[in-house]
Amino acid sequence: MINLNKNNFNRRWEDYRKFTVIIIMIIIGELINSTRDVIKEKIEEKDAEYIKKIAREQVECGANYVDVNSGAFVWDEVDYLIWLVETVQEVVDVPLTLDSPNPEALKKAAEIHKGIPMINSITAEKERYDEIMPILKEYKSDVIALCISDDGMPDSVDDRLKIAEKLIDSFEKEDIDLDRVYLDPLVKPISVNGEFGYQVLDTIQKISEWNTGIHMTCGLSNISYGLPKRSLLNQAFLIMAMERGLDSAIIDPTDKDMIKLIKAAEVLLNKDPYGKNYLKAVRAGELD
């Protein structure tokens, strides 16, 4: 269990200083995902120019990571994921988020990735955890950690907190720097249950109050699944989550209204000291 009253991480003061630095929202671009029909078609055709275009657009719009997923190709996933990594890294310098349920695909993709990748994802499920942890250690990867355990998907805030505690304790025992971990509290559609949004918001706030230095992220668009005008709901939910402590999100960075709201919220939440990024964006005409 996490000891909130003592230094549970045995770090020097200098190590803790980074946790006091205000972090601007870390954006993981979600568009190169084979569950999207157009992307699946372009991957299957190996249309490199189209994939490169989508990658460039996301980075130009502010993505800090570009997610690549070939999971729709069950039998050829490894080859397609390798192709995606090689193709995307020809045109962007940001690290990629290697997104796969297949440990072999993740390992092969990490081998050829230039620089430090992000693995999407690890869970508290024993089999999944044991398969992914060696990859994180070998490639010193950043990682998205989903709040899922062997008991299944969480049904409440308490369920999420218990899984988060287990994951954080496990990472600390494995000597994984929590600044490399992006904890995902698992967003579920409010079209199924109206309380799912509040559950995630409360979870984010409570984990942020632990002050462990872990990042908080989420697959934001899940919140609006099954409802009309999804972008409006996504935007509203993102601002609410940022206020609770969310410092990363898996989103469509080409959604200009979303990016404008992020920049505005960062100023209002004092996450953009003196509004430097905001003023820079204004001068560049990005908020017009």
Contents of the next structure:
There are 2 protein chains.
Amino acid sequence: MINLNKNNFNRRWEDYRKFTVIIIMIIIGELINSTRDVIKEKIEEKDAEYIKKIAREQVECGANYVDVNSGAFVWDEVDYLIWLVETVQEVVDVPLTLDSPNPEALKKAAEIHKGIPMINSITAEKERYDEIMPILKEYKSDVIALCISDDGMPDSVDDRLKIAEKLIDSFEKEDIDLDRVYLDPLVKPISVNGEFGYQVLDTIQKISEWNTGIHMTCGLSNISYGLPKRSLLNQAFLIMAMERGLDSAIIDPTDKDMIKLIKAAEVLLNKDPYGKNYLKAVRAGELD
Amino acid sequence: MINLNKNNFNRRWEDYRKFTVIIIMIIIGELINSTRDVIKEKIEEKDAEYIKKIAREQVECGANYVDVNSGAFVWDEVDYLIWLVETVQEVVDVPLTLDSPNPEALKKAAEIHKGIPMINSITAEKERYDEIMPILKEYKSDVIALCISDDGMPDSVDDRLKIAEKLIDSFEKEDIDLDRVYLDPLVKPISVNGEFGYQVLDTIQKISEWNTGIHMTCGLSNISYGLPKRSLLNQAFLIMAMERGLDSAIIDPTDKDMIKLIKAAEVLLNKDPYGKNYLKAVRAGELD
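Mind giving me the form predicted together with another copy of the chain, seeing as the form predicted alone was just shown?
Complete assembly follows, chain above in first position.
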């Protein structure tokens, strides 16, 4: 178990290299999500050992943040989210990603979170933006910003770029350092429309070209919704998105094939010069 | 064994879907290459059964062309290449890729090749170009065109684009349909220079944007030369290159992880609308 000295909190991912898998992409572990049946059941049973095990496994596999979500519980979301934060922080010292559209849940969870949390998520919807912005300020938290506006879900690259521009402008006005912000272009299933992959890839590239310092992340697995062998599609899409400028992803870090490909991609994209980290991972047997 | 009726030759890759793995990328199987020790040994022993087995396996795994190379034999290259063509054509009816820088070897092998072969390769080096062009014309062959000129190996995207432009202009003047030409941007090892990946990716994108109808292929595995776990690097690089417009690759088609990722990438890039081929492969158990 990782030492939970208060000073250990909120170290940036570079520090975690010492005791976890070396990774350059910023990985947000998605597994503790109540929309997954097994997790919903374990939360309901308050099976702390199970939740702790999943949290630890994700960090050991390279997660820089651990997402916690209790949104499947309409009436008890807040209580369960607090329980998740307390439970998970007993065993890991990476920051947690507090995952809810509900400002009350986010605020209460941020309050008891030790160290600086990540908020998942703010959007460009006026009401949601206005309610969540004060939480970002109060807790100086990192934040995932989803490309959704009051006009609904984006339908094109242009829709996404307009929302992104609006969000970036607002963050700058509010004096939120863009290095704290992880923009999610909003991934929709390729099974619905064959252009949905390109929409996300082109958005990532354009926003990367703006060079604002904002991070690009995505809830990757939506791309494969409705198709079998989802992990394969997720893996290929992640490599493509990294190639366009994605520097973070919300994924299952225990998917070893995915992590192996990420490490290879980092060498190919010159984010891991001379494959130094790659070679270290090979020597440690992590790529076997 | 596949029926070797003369009429079976030179069907385009679409026809092979009936009896081989469904694949949209045009795959050139690279395994029968005398620079690989085991192949060199088997060629020297004239172990026809072994060579036939490797040829069949590649086609069964989805190869649209089977490369044959005997270049490791300085004095006997021509005889061995002829033997390889005869041996491999006894068991597969996809066209072969005759792989040699030696015009005499290419000409003699093309002469006995049943159906239309692919020539690997022509370059923009004046002497080589002048010697190989007549072979393309006489046998109406497909051809891999490598981005090398009399100035040597390209050092940048611009170098590659200049050579590509020169080659495309020459092919058009010679009335060679660009649909017969597979341009290889020349892949150099990422272990030597971290920018070598981007050089190839950016070249592929630019040439794709020209919309000339020329195919883009590459001798992919050079990228990972000098690093361990090469297959991982090759896989990630292929996905990136597909995303930029690569529509063919010279690979080991028996690398099942690679083929699985290619099929996933085809869905994501809308080359396999609604994942029709992907779903067929899933049902056939090919993605397990």
